[in-house]
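Below you'll find only one chain, the form predicted alone, shown as structure tokens.
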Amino acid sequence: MSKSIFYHAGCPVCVSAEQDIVNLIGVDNVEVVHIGEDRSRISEAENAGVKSVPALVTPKGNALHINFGASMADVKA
């Protein structure tokens, strides 16, 4: 993976670290995933290690839980 991977489901704690997340490591360095919208990557998250989002995976695969927005079971709901 060469880019990090910002997952969320669009509550607004998803979008104000989206923000902050785009502002910190550039446009060019971070895929955003609306998993609300996109629910097809929901498993590609769980996968990665997102246990709640927002969360970014780094590069490396390492998964950072930014803060607690809803669990990926409600998000599953």
The other form holds:
There are 2 protein chains.
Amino acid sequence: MSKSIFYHAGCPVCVSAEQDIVNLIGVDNVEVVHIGEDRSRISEAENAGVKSVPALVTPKGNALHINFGASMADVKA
Amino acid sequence: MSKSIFYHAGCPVCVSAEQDIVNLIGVDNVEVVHIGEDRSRISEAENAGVKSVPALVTPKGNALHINFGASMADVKA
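What does the same protein look like in the form predicted in complex with another copy of the chain, given that the last one was the form predicted alone?
The complete assembly is shown below, putting the previous chain first.
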């Protein structure tokens, strides 16, 4: 894959981080996924190593947790 | 300021995140500061809202804590 994926759950911390990440790496270089709404992608995020949101998974597959909005347990609750 | 600033302290988590961030936003768009070595910039990082390293301060001045390597208290110890 060549795009990064930004996983979030709509929390204020998530929205703020999303704006920063889009500004930094460019809207064309990141797919934004709301795993609170698109719950079918929660397992994909977990498999990528995402422990909390917001998080960015790089094209190399590294999970970067950015600040802290909510744990995956919170997202799944 | 137009560059982001990446603050780190040489920890493994920091080094890994630095490589990811440089790959994502480009080496020309980020200044890398090792506050374990350049201790004169610790207060600058704290003033920008950095609570732990590694952290990226965006051109807009937002502090993005990326994963967790060490707290600022650890860095100052």
